[in-house]
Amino acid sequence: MEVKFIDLQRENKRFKEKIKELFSEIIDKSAFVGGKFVEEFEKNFAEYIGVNHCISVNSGTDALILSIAGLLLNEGSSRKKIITTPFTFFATAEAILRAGGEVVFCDIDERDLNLNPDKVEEIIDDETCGIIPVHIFGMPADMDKIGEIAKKYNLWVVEDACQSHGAKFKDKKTGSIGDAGVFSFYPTKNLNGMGDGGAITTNNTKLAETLILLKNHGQVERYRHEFIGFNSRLDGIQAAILNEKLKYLDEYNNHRIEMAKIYDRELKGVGDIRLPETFPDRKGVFHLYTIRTRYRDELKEFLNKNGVQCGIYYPIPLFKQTPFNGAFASTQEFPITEKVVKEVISLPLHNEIKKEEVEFVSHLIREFFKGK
């Protein structure tokens, strides 16, 4: 049996009669760029994360960076330091640099591969102006804790969900919490589009009003323009996309997260597998199934040549990426991180997985472990 990582065919199928359908309206409106689409999509989002402002833009990248250019002209202080995880894709940490902060790193909690908010306290000073958790592979950080200290030191939160479309801490969902969220919609993601897409949720309104003028040139009116902004607009296209697959996230998620329950149980006890751990504080919606183990290379060569396709992220850390060193890092260590880079890997797992091909995958790593 062949088993992809992420299967966009078999989970776009479902869609695209509609999609051709949706394409042909807006091309009879050329509602492209801005539009119903967009607006329908912006409100339907941000009742559904339970915010009060959903600003979309056109990637998750452009999403972090606006969001933080957005606090800090608002803040219009000289603090820039920024604290966030080396856990993450590149994007979280460059947004910090591209829009004007400085980066400063913070180890993991080995539980659940977030930011460490014991840690998070250990480095804060005068110049620290936020910080950035990322839910990373759909488990929310201890928003908790990392609200405390917010607090505490005046400082923002800008929720990376990028990863966690849907999920939740306690009763509030990722990209509620903070002083604003952020996602992405490429096409991996939970909720995902045909292309890129962005999005960014708050409470805040005049952070939402920054915003609709950053992404647009910094125009308060045509040609008159307050500040440097940016081109950053969802297609029209995309949004309605997005606003048709919107309708079925909570069902795809419900489903990511019953068949990550076959995982752990088809993988409880083997070998020295970790799982990922859940709490029940947050709900969880398994973008990534990430086991850890110290065979990790070996069982991933194995896996592909069994037909099972598996992916690794993220095996640098930020901190020993070119960008980040010396000057943008802190001088702590690292030591959770380090050590759980070298032992991730992730399973196939994504909205259409079928139970046969979580089975076979897990019976497979059972045979492999049979050996070790």
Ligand SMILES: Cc1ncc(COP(=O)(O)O)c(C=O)c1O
Contents of the next structure:
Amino acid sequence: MEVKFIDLQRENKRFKEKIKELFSEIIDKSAFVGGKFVEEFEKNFAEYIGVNHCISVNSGTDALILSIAGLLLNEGSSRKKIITTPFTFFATAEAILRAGGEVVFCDIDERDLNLNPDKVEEIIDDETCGIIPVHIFGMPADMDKIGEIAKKYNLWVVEDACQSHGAKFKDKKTGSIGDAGVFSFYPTKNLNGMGDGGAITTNNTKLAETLILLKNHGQVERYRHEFIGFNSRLDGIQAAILNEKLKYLDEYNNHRIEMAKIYDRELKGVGDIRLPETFPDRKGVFHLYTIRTRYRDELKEFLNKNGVQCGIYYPIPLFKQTPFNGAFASTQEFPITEKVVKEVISLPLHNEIKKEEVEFVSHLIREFFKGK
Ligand SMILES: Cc1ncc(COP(=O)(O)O)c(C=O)c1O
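Provide the structure of the form predicted in complex with the named molecule, given the form predicted on its own shown above.
Complete assembly follows, chain above in first position.
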């Protein structure tokens, strides 16, 4: 049996006919940039996340850059240091630099692989203005502790929710807890388009107003520009697709959770595997199902040889990437991140994965560990 890491053809079969109809309507209405579908999606997504404003943009990366730029602009102070995790996709930290901030990395928590709030406080100084927790692999970070620290030191919080559409911390969806939440709709995400797309969610009306200007060249009225902005707009085609797929997001997330439970059951106690942890007050949505083992590289080779695709997210901590060399507080060490990047391996899990596929992958992993 061949098992793909992600299978977009299988998912998109379900939407193909409906999307063809929507395409036809978009062409007839010339609703290519802005327009009905974009407005509808912003309204629906804000409602789904539980916030007052959703500002759609061109990608998750742009959502990060714009939200940071908007907060820096509104704050207008000289504070520029932004604390984030080194165990994330490059874009999280790249966006800080692009938006004019300074990156300060903080080590992660071994249990949820997210920013460790107990370590965050150690590296805050007078120049710190914000924290960007990333809900990595769809598991929410400890937003109570992060919120308390932010309040104590007067910092803003941008949640990188690019992997956590629909996840919850207590009774709140990720993206509705901090000052802003940022989302990616890249084709591999739990909620995905057929191209690039992103959004910022917020309850901060002033920030929302700034972002609407920022995404459109800082234009306050036709051909009058207040500041340097961006051209970052979600197109009508992506918005129409996302509107349609949003109806199925909970169903897909629940499916991912069910499939993750099968992996949990089948792999518990096998070899030295460390399963992803669950928390009673958090609903993770398993953007990725990531286990840890010291036999990671061997296991990957074994699975690939047997027709199973898997991924390593992330093999290199961001503080070792060239643009961030030296971009962390000198007092901090990253023992957990250094260890985790050598052990993580993500198994196939996607919106349309079948139970038999998960069982087959689990069976292979058990076979692999018999020889250990
Ligand atoms: C955690 C995280 N942040 C940011 C991004 C950037 O999103 P995009 O690829 O839509 O620019 C991604 C996704 O690729 C991501 O996983």
